[in-house]
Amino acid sequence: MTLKLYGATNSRALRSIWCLEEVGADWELVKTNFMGDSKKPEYLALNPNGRVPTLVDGDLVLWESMAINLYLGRKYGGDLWPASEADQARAIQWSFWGITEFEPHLLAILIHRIMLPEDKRNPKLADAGERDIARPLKVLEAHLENREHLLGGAFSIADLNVVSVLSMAGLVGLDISAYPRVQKWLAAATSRPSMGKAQAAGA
C-alpha cells in the first residue's frame, strides 16, 4: 500500500518526506500549497486545520509533522527507531524539545528578516530570536560531548526530528560556529543521501 503525503518541501512537510526516504517507505508526495490548497474543502475534510502535512496509511489520517514522523519511525524505521524502551521515550523527548526550544526563535527569525516586507518586520522580536536560542544551542552543545547522535548510538528518529527543525539555521543565516559539535551534528545529519532525496521530492 503506497502511503500519501500531502504538503510541499518548502514548510514543515519537508521533514516528514525526510523521513519517509529515510525508512524507505513505498510513498507518493500530492503536492500541496500551504497558502491557497491547504484551504480547499477537499483537503480540509482531511484536515480541518488547513496546514501541511498530512500522512494517509490506509485508514489513517495523521497530522502534525512530528506526530508523522514518529509513527513513520515506530511502523516504517527499522534502525531508525529505538529498540528499548527508555530510548523511544527519549526520542519523543528530543522530538518535543525540538519544536519547543528552536523552532519558535527560528520562526521569529525567518519571520521579522525574511518573510515579511520590510515595513511589516519587527527587527526587535528577530533579534530576541537570535539571542534566546543560545541557550537551547548550548544544552545541544553539551549533550554531544563524547557522543554523535542525540541518543548515543547510531542515528535515529530523535536526530532526524530535531534536525529538521534546527537546519532552519542556515536559511535564516544563524551562526552556530560558537557550537562546533552541533555544527558537526547537523552537517552529518543533513548530507544523508535520504536528505538530497527529499529536498529533490517536489522538483
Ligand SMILES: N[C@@H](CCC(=O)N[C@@H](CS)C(=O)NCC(=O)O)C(=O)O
The other form holds:
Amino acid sequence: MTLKLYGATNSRALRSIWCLEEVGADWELVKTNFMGDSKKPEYLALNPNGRVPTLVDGDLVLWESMAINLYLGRKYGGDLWPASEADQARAIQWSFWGITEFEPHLLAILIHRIMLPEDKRNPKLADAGERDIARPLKVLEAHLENREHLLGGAFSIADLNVVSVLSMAGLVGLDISAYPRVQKWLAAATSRPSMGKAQAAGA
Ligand SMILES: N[C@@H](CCC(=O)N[C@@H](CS)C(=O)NCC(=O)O)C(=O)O
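Hand over the structure of the form predicted together with this ligand; the form predicted alone is what we had up.
Full complex below, order starting with the chain above.
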C-alpha cells in the first residue's frame, strides 16, 4: 500500500520525506503548504494542529516529524532501525535531543534573522540562540570523537533524525567550523542519495 506524506520540502516535512526515501518506501507526496493548505478543514481532520508533516499509512494517521520517522524506521527501515533494545532506546534519546536541545535555538535564529520582517525581529533572541547552541554542539562533537555515527557502526535513524534538525544550520548561516567532526558527519549524511531524492520530491 502506498504511504501518503502531507507536507512540502521547504518545511519540517523534509525530514520525513528524507526518511521515506532512505527506507525506500512506496510513498507519495500530497503537496501541502504550511500557510494555507494546512489550515483547510480536510487537512485539519487529519492533523488538528494545522502543521506539516502528516503521514497516512493505511488506517494510521500520524503527525509529529520525529514520531513519523521513528515509526518509519522501525516498520520499514531495515538496518536503519537499530537491532538491540539499547540502541533503539539511544535512537529515541538522540531524536528527542535533536528537537529539544537543537531545534529551538535554530528556530530562534531563523525567525529573528531571516523569517520575520526586519521591524519585527528581536536580534537578542537570535544572538541567544547562536550562543546557546554551542552546548549541544559540544556534546555532539565530543560524542563523534571515536565514532562516525551516533550509534557507532553504521548510519541509523538516530543520525537521520538529528541531521534532519541540524541541517537547518546551513539555512540560517550558522558557522559550525569550530566543530569539525560535526561538520564532517553532517556533510556525509546530507550527501546521501536519499537526501537528493527527498529535496527533488517537491519539484
Ligand atoms: N513539532 C512539529 C512541528 C511542525 C511544524 O511546525 N511545521 C511547520 C512547518 S516547518 C508548520 O506546519 N507551520 C504552520 C503553522 O504553524 O501554522 C513536527 O516536528 O512535526
